[in-house]
Every structure is written in C-alpha cells, then in structure tokens.
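Next up: a single chain in structure tokens, the form predicted on its own.
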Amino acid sequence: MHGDAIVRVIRAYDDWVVRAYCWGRFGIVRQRFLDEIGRHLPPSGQVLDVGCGFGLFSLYYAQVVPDLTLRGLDINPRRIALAQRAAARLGLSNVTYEWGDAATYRADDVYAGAYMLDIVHHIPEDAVRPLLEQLLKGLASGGRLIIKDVDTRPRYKRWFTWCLDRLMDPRTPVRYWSAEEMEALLVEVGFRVRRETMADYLPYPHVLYVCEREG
C-alpha cells in the first residue's frame, strides 16, 4: 500500500526531469527509510516540512497518515507551483504549499512535528542555528523535529554525496556537518536529542536526528 503512495506521488508530475528526480529522491530516501522516518511522526495535527522542494515526502505522508496537515515550505516558487499542482492530483485536501525560506524563517504557528530531509547542509551555516531555535519555539510540548541529512564520515561517502549534490544543482551551496556537530548543536538549541545511523547498501552517510521538545 505505501508502495502504491509513492508510485502515485511521481506520477502526479507531468515534467519527465521532475519524475526523474522523483525516482531518484526515492530511490535515495527509500520505504525502509520512510517508514522509519514516519514512525517518529505524530499520528496527527500539524506538521511542517522544511525545504519541501516538489513536495515529494509531504505528499506521501499527507497519504499514509491522513490525520496529520502538512505545510510544505520551499525557497523555488516553480517546485511550489508544482507540488500544489500534484496535490491537486492527488485530491489532498491536508497538504498545503508556499514559498519559505529556511534561512530566514520566523516561527508563525504551533506544530505537532516538523521535518528537514537533506535540507541541513544545504542552509548557510549561519542560519543553521537561528533556524533550529525558531522551529524548537514554534513545536508544541512533546513535539518532535526529525532531521536526516549526512555525516562528513567516512569520506568516501562524503565525497559521493557531495558528487551527486553538485550534479542535482551546481548552484547550491554544501556545508556538511558531522553527526557530533549537528547533535551538540541542538542540544545547545534546547532539544532532547536521538541520533540514529540508517544503514544503507548506496554510499550515503545518512543519520537520522530524532528532536524532541521538552515542557
């Protein structure tokens, strides 16, 4: 059934490269790793997804977990015209989309959860922390932030990840923290925080930060 949810996601695109892409986001970020990321999703209220792009995750989760809202947020007006377009297709009535940007955003409502998927390193590092403290002040008590980006080791999976960040868009910056870094960090920032590694057969260091707040 969550197979079908991301068959019908790339399908909602018309745009052959924005399907390319979507095969490849998800051949990256795979069922395994959805479900593993969903299950620290709240099972319902409202969620932000930070950096949403073409709407990919908000709009497979919007499916498989139908009480949560989602907000997707993304800095190119074309992939928010795009994903709202999808959602369209899709008949989802609990995604919305607008343009955001990570760098400067400013907390402008209570969420139950929020998300970043490889969002992180591609954020100027100074906005880095201004950014995790506005999401901590916008999430409800026990809400959770759940982060996935890539750990700086080992470096050959640096290297290849940095290889196919630079081939999706030559343009964007890449500021690759490592897991000990970014977990101090929001530790700093106030979270209660869970860092997972996510094993995987392609050479990415995928980590998983799983952020609670307290009180």
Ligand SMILES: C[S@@+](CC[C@H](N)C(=O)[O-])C[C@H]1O[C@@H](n2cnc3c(N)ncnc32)[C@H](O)[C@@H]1O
Second form
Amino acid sequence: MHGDAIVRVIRAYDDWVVRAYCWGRFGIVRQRFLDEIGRHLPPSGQVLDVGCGFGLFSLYYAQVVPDLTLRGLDINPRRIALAQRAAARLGLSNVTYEWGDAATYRADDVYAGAYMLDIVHHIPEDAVRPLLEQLLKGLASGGRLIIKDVDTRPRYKRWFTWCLDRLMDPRTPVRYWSAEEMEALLVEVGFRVRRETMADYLPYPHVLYVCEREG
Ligand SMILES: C[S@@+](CC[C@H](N)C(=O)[O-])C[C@H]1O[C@@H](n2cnc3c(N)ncnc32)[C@H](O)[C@@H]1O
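Structure of the form predicted in complex with the ligand, please, following the form predicted on its own?
Expanding to the full complex; the earlier chain stays at the top.
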C-alpha cells in the first residue's frame, strides 16, 4: 500500500526527467528508509520539510500519514512550482510548498516535527548552526527534528556521494560533516540526539540523526 503511494508521487510529475530523478531518489531513500524516518515523525500536527526539492517525500508522507500537515521549503523556485502542481494533481490538501532559503530561515510557527533529507551538506557551513537554532526554537516540546545526511567515512563512500552531488549540480559547493561533528553541533545547540547508521548495500554513508527538543 505504501509502495502505491510512491508510484502515485512519481506519476504526479509530467516531466520525464523529474520522474526519472524521482525513481532514482526513491531507489536510494527506499521503503525501508522511508519507514525508518517515518516512525520518528509525529502522528499528527504540522511538520516542516526543509529543502523539500520536488516535494517527493512530503507528498509521500502526506498520503501515508494523512493527519500530518506538511510544509515544504526550497530555494529552487522551479522545484517548488513542480511540487505544488504535483500536490494539486494528487488532491492533497495537507501539504503546501513555498520558496525559502534555509540559510536565512527564522522560526515562524510551532512545529510538531521537522526534517531535512540530504540538505545539510548543501547549506553554507556558517549558516548551519543558526538554522539548527531556529529549527529548535520552532519545535513544540517533545518535537523531533530528523536529519538524514551523509558521513565523511568511509572515504570511498564520501567520494561516491561527492561525484553524484557534482553530477546533479556542478555549481553548488558541498560541505560534508562527519557524524561526530554533526552530532556535537546538534548537542551544543540544545537537542537530545540519537544517531543511527542506515546500513545500505549501495555505497552511501547515510546517517540518521533523531534530535529531540526537551522540555
Ligand atoms: C539533494 S536535494 C534533496 C531534496 C529533497 N530533500 C530530497 O531528499 O529529495 C537538495 C535540495 O536542497 C535545496 N537547497 C539547497 N540549498 C538550499 C537552501 N539554502 N535553502 C533551501 N533549500 C536549499 C536544493 O534546491 C535541493 O532541492
């Protein structure tokens, strides 16, 4: 049934290049990982998707957890327009998209949860801490920020990821954080953090950070 939700998301885009990208993306962040991330999301309430891209994961969670209200932000206006169109096609009223720069994000509402999937390494290094502080500020008590990103080790996996990032967008610089470095920053900012390795047969050094706002 959840597999059907993935297929519906992919079919909601007209552009075959975007569809191909979505197949690839759902091949990387596949059902097992979607379930793993999804079990840390709240059952209801507002959830922020920072760097939502074409909206594929928020469109997925909007279908499988219908009591959530998802809000996606991305710096790329074309991606936002495609995400809005896909949401309308799917008849989803519990997901919205708007342009937003994570590097200058300010907490503007209270969220039951938030997530960032493969976005932190695209944010300028000095903007990451302020972003995390603002996300913490906007979380309801007990709310979670879920971050899925890549580790710097093993090195061959980092190089593999770097090549793909270059291929997808040769102009955008990337800054990879080691899992220890990222966890330390999250703790400094004030989150209680649980770090999980998402073991994969593909050469991705995936890491999941489950960050909780206490009190
Ligand atoms: C690797 S894609 C991930 C997209 C989506 N989270 C996913 O998992 O498919 C990285 C996304 O980050 C967005 N991005 C990069 N810098 C950003 C920024 N400063 N603020 C918001 N989005 C940004 C890009 O436009 C792109 O859509």
